[in-house]
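Listed next as structure tokens is one chain, alone, in the form predicted alone.
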Amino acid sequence: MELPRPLRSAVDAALVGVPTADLARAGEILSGRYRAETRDGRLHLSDDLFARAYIAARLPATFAALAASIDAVAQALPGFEPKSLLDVGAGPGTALWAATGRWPQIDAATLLEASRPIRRMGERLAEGSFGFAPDWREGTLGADLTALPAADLVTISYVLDELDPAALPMLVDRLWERTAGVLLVVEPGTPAGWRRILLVRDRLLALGAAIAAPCAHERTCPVTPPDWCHFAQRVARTRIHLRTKEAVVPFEDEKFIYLAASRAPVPVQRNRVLAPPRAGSGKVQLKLCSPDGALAETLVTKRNGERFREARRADWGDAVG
């Protein structure tokens, strides 16, 4: 997956003339503290520096993870159409690019960052590439966030790690007071990911959301540690990504989870590919989270006729039959 072409051009665009080798310094903090799941109360993207250090090594992959979730979200509610978005913690604005690449008709979107110069940055890379004006707003995950506008699709992605664990719940009620339509949530794909996404699972349901995916049903996860459930989506490199990160290799693989909550009913549950397909001659190896709660390894043949067909085209995270 690449970024679209207009995004990936206002990149270029806003790295001219910033030495390689500062980014790649920057950069490599930057990975530390998010490895690190640094909280001491001093923001990642603190200057203009790590604002552009964040586009050049960490926003291809995070488009790429958002862009994918909502595919999904899309598969799962193919009569969702949103027209507005409010993203929290929106950083350079990587949701409303994947939204409105996925859903052009959206034509409104508030976008909610505490780093005056990500979010300068954001307003830079998106000016003049959508027909309205997004409206940026300085705050925290902690902020009264009832000051802001409900929205079809709300979107979270990648800082929750940034919040006291003894604050998530009330943060998940304000965002899904927020929600008219979808909620979408995306956090690397780690262990420490994992369980905060089961934290919001879990909130959720309670407040009676219907899960929309990845999950196939609202039951407690089957997967138990030291597994833990995560997606990969591959990431092509730019030049100056590749620069930045130091790297030969012309692409990287962005693992991520997610969770996508509805308003509205979801019309059909159906498995999730929970990791990369096993094909051999002739039959195909799945593990699947079912719709009956349970999760299993699934062998396919060609005696199954279209299932083994559409198993053969399934990717890892897919929704299969």
Ligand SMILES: C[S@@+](CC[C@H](N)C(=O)[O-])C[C@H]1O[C@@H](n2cnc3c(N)ncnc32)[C@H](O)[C@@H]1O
Second form
Amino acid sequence: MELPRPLRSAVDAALVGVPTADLARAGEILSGRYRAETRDGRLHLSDDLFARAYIAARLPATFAALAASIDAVAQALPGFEPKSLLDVGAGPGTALWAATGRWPQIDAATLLEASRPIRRMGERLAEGSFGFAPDWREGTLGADLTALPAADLVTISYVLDELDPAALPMLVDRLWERTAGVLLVVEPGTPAGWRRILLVRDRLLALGAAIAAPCAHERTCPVTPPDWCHFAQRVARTRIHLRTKEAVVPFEDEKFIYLAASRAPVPVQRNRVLAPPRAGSGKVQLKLCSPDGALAETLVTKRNGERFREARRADWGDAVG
Ligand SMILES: C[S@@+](CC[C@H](N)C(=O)[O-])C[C@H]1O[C@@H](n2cnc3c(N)ncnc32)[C@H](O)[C@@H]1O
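Switch from the form predicted alone to the form predicted in complex with the named molecule and print that structure.
Full complex below, order starting with the chain above.
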């Protein structure tokens, strides 16, 4: 997965002249704060250098996670055609790019972001790229959510890990109030990210939401620790991305977890592939979460005909059967 070309060019332009050593140092501090889920009352993206390090080192991965989650929503809800987006904790506008890439009919977007440096960066990256003017708002999820308009698609991506866990239930309620169609929550694919997604899921089910993806059902999650539900996207690293991360491998695998909740019923529940399929000669072993609420290792063989052909093409995270 790569960033869309106009976004890649805008990112490159925004990084011209920034010393690589500064980017690498800022990138390392950022990664440390994200890994430790530091909540010390300060925003991670507190200045221009951190904003630049974010677009160099994290934006490609969060874009890939969002784009994959959005693909899953589009597959689960083929009739969903959003015209408006509300993205909170928008960072550099990652969801704006991913959502409009999949649904080009979106013609209105409101983006709430607390950090001025990353909000300004988002405005700069988006300049002239959309047929409408995204409405960027500086504000916090705690204080400023109620003033935001409802939208067909509401997104919150890689934000919950920065918030006080006690604020989660109220936040979900407020986001759902603003959701006309689908609420999409994306989190890092860690056990902690998955636990947050389970809390969001419980809350949304209590509010009457239908779960569109990734779950194949609305029963209790059958995954149990030390296992956790998550997916991965391979992200191509650009030269500046490599230098910022002081890396040599030209790609990275971004682990993520997401939840898409819908106001409309989900037409067909399908099995979700919860691990990389293991293929052998004439057979494929799939770890599946099924519409009946079960988690099972399923062996599909040549004798299963079309099911086998589908299983052979299936990837981790796909809906099958
Ligand atoms: C890791 S970034 C994710 C950015 C973007 N959503 C993405 O997926 O690339 C988290 C963003 O949430 C913002 N944020 C954190 N706490 C916030 C709050 N209480 N109110 C509004 N924005 C917040 C941060 O400033 C940061 O830009």
